[in-house]
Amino acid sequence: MSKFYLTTPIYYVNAMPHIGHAYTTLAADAIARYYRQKIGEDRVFFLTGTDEHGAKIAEAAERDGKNPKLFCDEIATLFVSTWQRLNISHNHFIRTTDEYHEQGAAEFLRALKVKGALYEGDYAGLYCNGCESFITEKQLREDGLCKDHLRKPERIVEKNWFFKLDKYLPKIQTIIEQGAISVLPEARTEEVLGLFRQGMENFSVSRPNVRWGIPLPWDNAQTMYVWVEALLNYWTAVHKRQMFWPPDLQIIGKDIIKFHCIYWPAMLLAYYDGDAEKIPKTIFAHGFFTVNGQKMSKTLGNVIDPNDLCDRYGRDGARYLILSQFPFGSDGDIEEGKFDEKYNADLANGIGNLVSRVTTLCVKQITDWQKFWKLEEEQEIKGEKQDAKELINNFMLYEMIQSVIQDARLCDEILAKEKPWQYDKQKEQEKITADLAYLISRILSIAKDIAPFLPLTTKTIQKKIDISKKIIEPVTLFPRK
């Protein structure tokens, strides 16, 4: 593998940041992490951002009073630092009002129209302004309002500028079904074949009388549909960065599934004059979570801001909580009440204790620590467990976290059973000095498993247990709560 391109979706400035968004940017981070470690730092590009664009932020910033602008740079910037706070090792961090993408993006949509991909209609249909986008009766509730928002959606009629995705729906078709788009869970590829047996009609790129959106290269009445920018930010980001085209992981929620399977393939084969290769490798839909047992809303009170749990677990306690509930991939619910009971039994008394206890002892008992050393390095275990690559390889972070937790009870269960402070270090040297060099290669083995996730936990533990062939004992990784 040459390189590594990964994005999450970008985040629409109307809520502020929340577990949600971190969940999604952790997975992602995680996975950079990974792959910069297997092919190298320099060939891994891991993009997030904001979509900012929109009737509906445009909404939201005259109701406090602001220009769109400055509207979407105050929430912008609370993304911003909220990544800094997780340790998210994004490459860039790309706005949708950043002059380069809205340049972009009028670049690709005029090589659209150039190739004969678009072509200028009327559209009739109801419009969601929550949503932002049209949709049909079959998505109403029986009351007609929108399932989503609880709104009643309305009845436009219009003049945009359409893409014939009819024309590239057979062939993405065959793409999804032969496997060169991997679209993951294995369970999401049926659901998008589904799309197809259900028709699909050509879609809007364009809408009129939308002030806040980026105006249409050749119609100045009409600015780009929000969603299809959107898209676009993946392929502006990295226009001047071409080694890195296509995506090879693209991780979102199931909610836009369709977009990113189908329309945005469509897309880019138009762009691309049919050539497959420049598509997206792996799509990667997660599910939806609740929080104890409710979807979150300001409403309910159960709204997660992901600083406040840096605030009280660290960063690496944060990013473990998020990411440590359930497997990815599937819907699930973060119990809240159950946070520290979690980072207790798992990282104070779990990975926390045992590197304290464990470079105690050597602190204490070791005596001959060339003889320590030299059986360190022939226990070590030589590269990456073959179970925890697979995992990691196949986005079971869920799993492998769950691995690395139990790798550290099977330690434990071996100090609870060889009781190395009990032995005499004088007459039983040689048994204390093999225990310990065992655990230590295995502590040393959970750091770099767990580095994806707790990257500053890894540092320090290998700091302790440093090159120089010295350890040091610890401060505490993980306070109890």
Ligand code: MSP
Given for the second form:
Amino acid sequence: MSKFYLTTPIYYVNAMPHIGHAYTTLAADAIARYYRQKIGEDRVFFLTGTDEHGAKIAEAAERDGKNPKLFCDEIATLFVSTWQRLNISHNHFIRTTDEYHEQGAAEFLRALKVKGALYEGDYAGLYCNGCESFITEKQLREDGLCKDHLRKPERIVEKNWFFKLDKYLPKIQTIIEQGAISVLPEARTEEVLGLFRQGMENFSVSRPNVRWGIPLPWDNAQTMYVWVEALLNYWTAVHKRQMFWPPDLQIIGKDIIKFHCIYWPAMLLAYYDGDAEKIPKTIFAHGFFTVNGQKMSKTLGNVIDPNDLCDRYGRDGARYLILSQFPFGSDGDIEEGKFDEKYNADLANGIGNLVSRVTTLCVKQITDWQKFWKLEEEQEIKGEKQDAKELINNFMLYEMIQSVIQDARLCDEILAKEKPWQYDKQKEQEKITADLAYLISRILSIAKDIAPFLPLTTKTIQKKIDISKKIIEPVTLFPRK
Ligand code: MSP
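Complement to the form predicted alone: the form predicted together with the named molecule:
What follows is the entire complex, opening with the chain shown before.
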């Protein structure tokens, strides 16, 4: 693989960054870091950003009594600083109010019009501002409210420009059935194919009464429908970095499958005249989590700010607690009350304790340093473990983390069995040196495997245990809570 272009959804700026957003972004970050190790820094392009136009954002700004752009600036800054805090290694942060995006998106739509993929028509039906989506009666709850936003959708009658989805549906269906776009986990492929069976309407690409948006280049009375504009971020961001096109992996939450697996490839097929080489290769839809059994919501007051986790558990500790809860792809529940327990079990008493004990023992017990360094150098520089490779290639992030935690436990068992502290420093130096050299090399291999997830921890371990510089210093990685 010569390049790897990886994206997250761009997040709406009507809400502060929470651990739901952080979950997707951290998963993408771990994968990006892994690919950088594998194919080289400059061959990976990792994109994230914010979705800033549309009625929902305009409404939120108005509620706050702010001009929409200033409102977006404030929240986008919060996203950027939160991602900095979590050590997210994106190559670019796109904001849909960036000028190059506005221009690029307009250019793309103009091309679709020229290619005859658009037509003008009337929409009469329901619209949920929360979803920023046209919806049907069938999708509502019995009491007529939107299932996700618990609000009554607006009934609208308006002129829109439409995309001729019907023209592209058969091809997209074949592409997905044959795996040219791989929709993962596999159950999600079934879900998408189910959408084809239900049948899908042509969709709007513009709306007349939404002022906070990008005007259509040929019809100033309309602005781009925010979902269409948002999807185009993946394209406008690399417009000047064509070597990265098309996306290799797009990570999304399961809530936005239809837009990514159907609308988006259809728009690209229209733009690229049916060239299936120009559409995303893999779309991975992960599950959603609840907090203490309930959906995260402002009203319930259970929204977790990742910055608070960083304050309490450190940056790697927060990354760990967000990513290690349940298999990537499944739904899960996060028990806030168990953060301390998990942090202590896996990090403070797990990897942290192992590294601290072994480094301390080295300093205390080793007298024959010459022999120790020699043994270390002789230890085969362990390549990446085959199973780790397989796990990450299948996006099994949770299992990968588990396997490293398990490795640390095994080292603990070896330590408990061998008890290098009980040996006589002078008479049994050979045994002590051999045991500790072995454990140190296993720790270095753990540090390598955990790097995509806990990059700062890896750096600290590699600084404190540096074979080439003959350094071993005791270190506390994760103070107990
Ligand atoms: N702006 C659109 C996406 C446009 S992409 C072209 C949007 N934004 S959002 O702010 O609502 O973010 C949605 C994404 O945040 C989800 O797809 C998912 O990746 C993540 N999550 C939000 N809440 C989440 C959970 N409770 N659990 C897991 N992920 C969650 O939709």
